[in-house]
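Presented below, as structure tokens, is a lone chain in the form predicted alone.
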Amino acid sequence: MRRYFGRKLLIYGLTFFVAVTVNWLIPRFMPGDPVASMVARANVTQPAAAEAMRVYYSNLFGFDQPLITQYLNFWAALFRGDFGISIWLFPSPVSSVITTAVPYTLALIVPSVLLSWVVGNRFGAYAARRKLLDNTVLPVGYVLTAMPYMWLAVLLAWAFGVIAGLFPVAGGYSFSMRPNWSWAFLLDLLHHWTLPFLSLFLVALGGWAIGMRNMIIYELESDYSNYLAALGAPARLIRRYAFRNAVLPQITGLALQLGVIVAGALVTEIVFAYPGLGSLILNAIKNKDFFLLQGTFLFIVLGVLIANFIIDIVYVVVDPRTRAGMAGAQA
């Protein structure tokens, strides 16, 4: 087991190094000069003062150094937990800006991923055994899973926000309120959270339901199911074995789809102007904020890698064949 997880940690470490390096490179391929944008926003009319500001900011952010030096300084600062200073919200540290946005993103991603996976697998298992459900409700799953997250988000905002007026279509809470721990504010948060959550939940739900439905049908028609039925095993026991075998590929699918779901959540946040990491990325791109862009990408990469590692551990726990293979490798 130690060798298995050691190999996994090595793979995740290499993935982290490559992903962080790419994250560092991406902002530097963007057109435009962030320092020039800062000087322009200051609206300084005297050329000498504008030049002094340009030199000061270039030195402050390290842009006056060679790229390789900037890259090495970036890694050194990263190991110290220093993400730099935001250019867009100067002089706020990137870490504090991200900290304010992370709870909103986690509040969208965690419930939508877990609930869609649990409900979708249960629903798919029922649909595999009930023709009426399979022929009537499941086709809706095919439509939902074919929709891009952004498209469904726009449809929900239009139907339930603009036409019906049931939910707000922008923001994390009402402009008239200030964050606090009162029930009124929490209900307002929930009101603004509902449509972004539904757009993520519904798209993911259809995919999990279809996958589980197909896997259950395959398992119920396999040799071991027929053998158990011939031995007189109760149908409930056969379905339980079929569900346990069918859920393993769904765990693998969850690991593979995690990055797609996170990307969908970021786009959904932009559609609803939800104050999470997606909105931060959009503002960082618009304001050429290299450090904020690096920080948000880094957090996303770390989140996806940690979630995948947890799924790897869960897979070892629930799949006896993996444990047997690890024991065989050790022997």
Given for the second form:
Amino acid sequence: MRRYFGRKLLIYGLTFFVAVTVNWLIPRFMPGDPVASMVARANVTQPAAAEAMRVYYSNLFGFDQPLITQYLNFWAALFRGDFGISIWLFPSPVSSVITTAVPYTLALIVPSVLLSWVVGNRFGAYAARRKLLDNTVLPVGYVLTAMPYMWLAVLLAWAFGVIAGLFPVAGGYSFSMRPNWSWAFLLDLLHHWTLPFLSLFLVALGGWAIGMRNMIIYELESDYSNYLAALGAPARLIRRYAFRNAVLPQITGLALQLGVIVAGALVTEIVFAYPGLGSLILNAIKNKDFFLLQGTFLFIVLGVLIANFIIDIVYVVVDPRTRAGMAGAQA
Amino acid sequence: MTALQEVAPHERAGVRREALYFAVRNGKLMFGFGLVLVLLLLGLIGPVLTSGTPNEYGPQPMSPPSAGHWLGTTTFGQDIFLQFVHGLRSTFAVGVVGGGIAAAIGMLVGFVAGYRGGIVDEVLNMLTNVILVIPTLAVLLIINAYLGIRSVAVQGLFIGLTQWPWAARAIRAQTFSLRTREFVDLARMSGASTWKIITREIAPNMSSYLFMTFILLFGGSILIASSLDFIGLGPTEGVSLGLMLQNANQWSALQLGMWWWFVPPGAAITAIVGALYVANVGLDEVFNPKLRET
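Given the form predicted alone above, I would also like to look at the protein as it appears in the form predicted together with its partner chain.
The complete assembly is shown below, putting the previous chain first.
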């Protein structure tokens, strides 16, 4: 168990280190200069004023110091929660820009990931033993997993938003409203949340259902299932054991899928103009806001790492083999 | 999962013939590859038979599908069918480049880690896990935004460079189970080099698995590329299916009810990737006798 967590923590630490370093490296080696572009945006005509601005911004972002100091400063700033200052929304700090967007993204990702996982596993497990269900779940599942996230989002927006007129197709809440804690606003939020959530949920659902179906079939053909059947155990019991064993790889799969799901949420947000991280990234790219882009990247990496860590803990709870390592037994 | 078959070299031709026998009788495989082939041919032949450049503005904007414009036109009068067949090309190109590079790196890392074991395995495994945990799209986003990658080939290259970890992991696990078999021991005792054992003994015995891995990476590359294009980080020259979706979204095809603008490109991506998945299941059944339905 200590070995297991030690190893995982080492990987997470390394990943974070690599991500931060890449994040620091890129603006320094990219073609083009963020400071120059900021000065150019300001439209200053006098060369002296432009030079003064350049010096001011270089100071502000610490570009005038030696590289190693810049690197260490970057880390130090990071631990203070300082991601730098947004160019697009100058002068608000990147961290505050991100924290206004994060709740929306979390509200989309967390329910869609968990629900699609639970429902997909249920469906897959049922499909594995009913031919009729199998013949419908399987093809539908393949079509769903093969769909690009944004295309399903566009189709849903078109069908339920434009044609049926049931749901709004853009924004996190109505333009006429200001964010507050009233029931009317919460209902409005939910109304805007439904379609983006549904598109993320559906695309992820197919993959889990297919994975579970294959895993259950494999488990039901294994020696222990045959042995239990030969002993005369009821089919229900055998299926329960099969389900338990098949769920373990699905948990690992969840950890592996996280990065992909985050990516799906980003493009879905863009389709629905949902005010989360995805829309933020789009604006950062459009406005060449390197610091905002850096900040969101780090934030996403951090989020994926934390989620992975939670999944690792869950895995220890449900898989006795990882626990056995703690007592010194041979895994 | 494919069961690994241990086959002596002189028997491989027979196995191949048997696989072909089951392959042509496997509905899923034939359907999957058939669909991909049809779309591939459309992408290859379409641009040759049609005239005009796909992004050229035409005189009839926003017209629904008709005899003149098979899939209608965009708000700028661009012919959607023309964009579609050109877009298919770049989609397949990105799949081949991205999937190919990812498969090559994944195989190299997986084989070496799985066969050598020990410290080499530890280090490679660590590297694989680190890259696995970093969300690919986020990395591609910043690379794309900073370096301004604007061609299909470079996009494919970068997708390939970030997509290999899970393939490496799977291949490593398979290699692990193969390296202790007798025929590998025999080769080692007869003094064959590591490289030779990997290429002559281990790789041929999991060729079906490797092929299936490539197919999945191919599909994955297409999906990632379409997301990147959609965010506005696609090739500026030419067209792709993802760029078509981006344009449709950007110019409010949705609100204008121009379904012919956003349905075909998305449907084509779904069809290609879905058909590949189905073909993969078929291949699994062909190579793994246990899964064959009577």
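Remember, predicted model here, so these are calculated numbers, not experimental data. Under this definition, the rigid core comprises the largest set of C-alpha atoms superposing within 1.5 Å between the forms. Residue numbers count along the first chain shown, from 1.
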If the rigid core is lined up, how many Å does the C-alpha atom of Glu51 shift between the two forms?
5.2
